[in-house]
Structures are given as structure tokens and as C-alpha cells.
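What follows is one chain in C-alpha cells, specifically the form predicted alone.
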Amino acid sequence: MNAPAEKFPATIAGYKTFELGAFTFSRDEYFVTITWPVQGGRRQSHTISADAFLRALMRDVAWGFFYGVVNFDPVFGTRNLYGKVEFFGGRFNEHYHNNGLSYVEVFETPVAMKLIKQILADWVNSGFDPFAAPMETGDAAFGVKHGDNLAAIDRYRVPTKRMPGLEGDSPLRGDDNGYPINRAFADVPQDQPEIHAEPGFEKELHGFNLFAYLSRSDVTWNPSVTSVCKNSLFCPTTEEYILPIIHGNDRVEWFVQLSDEIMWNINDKDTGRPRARVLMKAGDVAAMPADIAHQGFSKKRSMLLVWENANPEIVKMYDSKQLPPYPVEF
């Protein structure tokens, strides 16, 4: 049976705080406190910067929690289970786990998705966006509680049912549509290809600059699918900066470096034991495979193209081991 939840305040330094099932979610000035129960009737407490935890809340919101773990850090995080969704505080630490301080609780997504929608709307302060590099805004994430950004955390996704300029989807980003070039892209062209269509082929045949494209995206570590041929979609982003979380895969992941350097760190997904390092420059390729969690450090703000296959069957196919959680045998 779980413990009964503390009793908190309604407000700490004006912000409010919040339950989902066992969990209670708190902030002050800088810091959000998670608590959950464990063994022995008693609750466990952790700690993360309020900076950091609303940089991966942030994702979770927008991928709908996204594929697979969302780790917000190396002990608190989220799983999807599509159509559910677990939370979990310790499961993928083996020092919690193993030592009885670990929890997990399953809800329905759109119960989870409404609260911490509206845990965003409450500890996101005036200034910050916590889709942006740090050095686009500064230290507005703490303090005591200082007005909102409701125009930052509810920006419209903008889905690609075709490639980007093609009749039907939406424009490509450009000065007449908001999106500046970001100042760490000043230097790349923006010069768009020809496209010479046989007649009758006007509205089939297109391409763009996807190097001028992503040179105007105004939030990191946030892919956006710019083509979709079945089941396999391209996902290029923009990243400076730390990935605000730690990625435990469901499916094979892979990654080409369009520009710059990214340096990842590979750990066990289910232990959290560190397994790689890798530095990817532009022209590498890499597979990021089913059982493992990387987090990802961008020292200049690069650009990344992430190859994803959304079948909806494949987690099955590595949970049951009808395919190996890599992509090629050496």
C-alpha cells in the first residue's frame, strides 16, 4: 500500500504545487523537488535544477512523451507506453532499484499530459523558454515567481505531411514568416535549388535547403519530421547546449552529424552503467541501438538529422528479441 502523500504548501516563492498519484512535484527559487514512496512506509525525495527539469518537461509535452524513456536525469523520468504512460523515480538507476528506493505508477497519457501541461504553465517565468539555449535566456528560469510564457510553451508544432514547400504543407521558414536566421547560422547559405518540373509534375516535384532551413529554427533539441516515406522519417534539429534529457531507446536510432560536433554519452538504458562516449563531426553517421540511453553535449550550436522508424510493431519486435537491439553484426 502506498504511503499517504506529505502535505504541502499551496505556494512556495509563488509557485504552485502539484500530486499525480504517489508523486508530488514542488519548486522554490531553483530547485523542483520530486517525491515518491518506498519501502518502509517512508517517501524519497530528489532534487533538480528548476532550469533543467523544465527543458525535458518541455519535451515530454511536445513528442507526447516521446519513444521509449524520457530521463529527465539519471533517476527521474518518464516511459512511454503508448496510449499509457509511466512515471518512474529510481526504476532505471540500479543503485535506487536495487536498493528498494525505486517507484513506478502508470497513468493515462492524457491525465499526465494535463498536469504537467499545467506545471509548465505555472513554473515557467517571464524570459524563459524552455525550448532555447541558455544563452538565449539567461537566468529567467529562477527566482521567486515572475509573471509566464504561455506563448513559448504552447507554440503550434508545425507537422509535415510533405516535404517543407510543397503545396499542401506548411511555408518554409523564412524572414516573411518569423523565423530569422539564429545567430550561430549566420554564415550558412540561403540560396534555394531550381526545381525544373516536367509539365503536369509542378505540385510532385520539389526540394529545398535543408541547411537554410534548419539555420532558421528558433528551439533546440526539438526534431521536426521533414519527410515521411511509410514508416521511416527524417527528423533533422538544431542543438546547443546539454540534451535536456537522457534517451533510453525502444527502437534503433539513427544519426547523421550535418554540421559541427556533438559529443554523446552511452549508457546501459536499464542500469544506467556508462557503456560509450562518442564524438560525432559532421559527415558521421551513427546507430544509437534499442538498449541503451544517450544524452547528447553541443559545445556550438550544430545541426543533426535523426532517421526514425515509427512502426508502431517494432517495440514488440525488440522487447520479445525477434530483433537484436542493433542494426548490423561485425
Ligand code: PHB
Contents of the next structure:
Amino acid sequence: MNAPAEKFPATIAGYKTFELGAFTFSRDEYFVTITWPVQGGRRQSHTISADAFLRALMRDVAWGFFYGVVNFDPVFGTRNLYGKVEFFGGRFNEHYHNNGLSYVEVFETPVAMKLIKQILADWVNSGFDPFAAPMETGDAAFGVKHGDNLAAIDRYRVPTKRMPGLEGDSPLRGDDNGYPINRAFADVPQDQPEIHAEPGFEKELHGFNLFAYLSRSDVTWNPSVTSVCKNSLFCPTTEEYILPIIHGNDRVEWFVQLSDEIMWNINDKDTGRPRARVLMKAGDVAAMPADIAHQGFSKKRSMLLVWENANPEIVKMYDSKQLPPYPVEF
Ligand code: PHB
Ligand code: FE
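Having seen the form predicted alone, I'd like the form predicted together with the named molecule now, please.
Below is the entire complex, every chain and molecule, led by the chain shown above.
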């Protein structure tokens, strides 16, 4: 607290410091510190472990601020206003908010995106991959600034243009995406389906082994759009350790647990109050409501299918209570 702007240092432990509107961002060997203005001319400061902050920031960069709210932790995060983006301190934490310690500021998306990409480029050290599981990337996030890892932070979500494996698909092919099989999926069969297309339909019909495809994913907690049917998006992903964000949904999303297990902590989206804990086992299907925030924990790398509704009108329908926050009435 009490960090007057003129005393804000340009670098700490070799890391640049950054400002976005009235927010300040700095990092040291272990931690990221964020400050924002609160009542009475004071500033609230907030501390997040550097590795956790960078994993969350990487998702905001790669996903273009995602759907709804991206809570980096129970206090700080971003909310996508689709064209603009809100940064907040304490807004979705009832204790901060009800005690005058919350702050929000809205930015044009390209302005905020440019700044967070600069933070990521400066603060990710050589050897640290914010998409990798901790056991695969070690403790390189920490310490005084040492090098960078621009290749790791340059992965963006590429929707497939066609079914993976068909001519003209996205760069990752369904049948062998060129990555090695992950250590956790050594037992996943790699055989591919036989495809017998009618003459003339060879370029229209395809199939691939999704389990084999996912067994080669080199990233965690990064749903990739592998099929698009109007507004229906199938986004499979491989999960290990902790979802780096507490996601505040702005629409219903469905989860299909394809392998192993994920434990989910589910909170009220606006207050952060706990609502449920759900253990999803292989084969389980769940609809995650539009009014919750959730974070998953996967003790062994697992496969999850996230089924998203990309209809841009749907957010208004939930906000105006035209639709209930859940999809089925039992
Ligand atoms: C989600 O917020 O629903 C979500 C995000 C990333 C994942 C899985 C689920 O990898
Ligand atoms: Fe979600």
C-alpha cells in the first residue's frame, strides 16, 4: 500500500514493472504484486505466486480473455466485455467488494492485450512453460530474471478449418500431430479407424482416434476447438495439476470426462462463496451452470471434453434471466 506513482521502480530483480490504467504490476523472484486505487486516496496491494500468475496470464493471452470472467485467484482477474475488457481487483470477492476495496477499469481489448503480452514476454524465464504441468517445467518460473521463452508463449488457439486429418485442416493433424505421446498416456492405443469413403467422397469423409490425438497434447488446461457445428464447439483438452484460472462462466458449458478424474471446486460467480465440490470420473457428464465460477484439480493428466456454445447472443439471455442458468429442469 502507499505506493506513490513516482516511487514505482522501473525494474525489480531484472523484471520490468508495468502500468495499465490505475493498476500497477510488478514481480520479484517469487511473487507478482498488483496494486489498485481504493477509497481515501489509498492503494490496495495484492500478491500472487509468479508461476500461478503467469499460467493465468498465458490463458488470457491465448484465449483472447476467454468467455466471461477469468479470476487469476479469489481477488484479481479480467472480465471479457467482447470488444472491451474489464480488469478488476476484488470485484468478485464479496469481502473486498463490500468493504470498499474493489476496483474495476475497462480497456479497449487491443490495448490491454498488448500490455499483457509484454508482461508475459518479460516475466517468463527461459525453461518455464506456462502451459506445461509443474513436473514438466520445474521451478524455472522463479528467481531473478533469466532469459525468456518466447516460443512457449507464442501458442495461440487455432480453430480447425476442417475436421483434423482432412486436407486443409489446422496445422495439428488428427492422425499424428507430430508430438510425442505424453508420459501419462503411454497406455493409450494409437490405432486409427479405417475409412472407406464412397468414390468421390475421399476428401469429405474422415475419422481419427481422438484419444491418440489427445495423448500427444503438449499443453495442459488449454481446450482446442476440434469441431465446429454452427455454434456448437467441441474443445477437448488434457488436464494436469490445477486449472490456472477460476473461470466465471457467462454461459452453460458441458463437460465430458474422457479419462481419469478431475475434482472441481464450484463457487458463486459474483460473491465467490463455495457452492459445490464435484468429482468427475471417466465417463461422467456435467453441465456447468452460467452463474458459477469453477476451478479443476487433476492429480494425474486426464482428458476432458469441454462443449461450448459460441452463440454471442446467449450472454444477454442469461443476464436478462430469459434463460435459467442451468440447461435442464428435472
Ligand atoms: C473452463 O473454464 O470451463 C475450463 C477452462 C479450461 C480447461 C477446462 C475447463 O482446460
Ligand atoms: Fe468454465
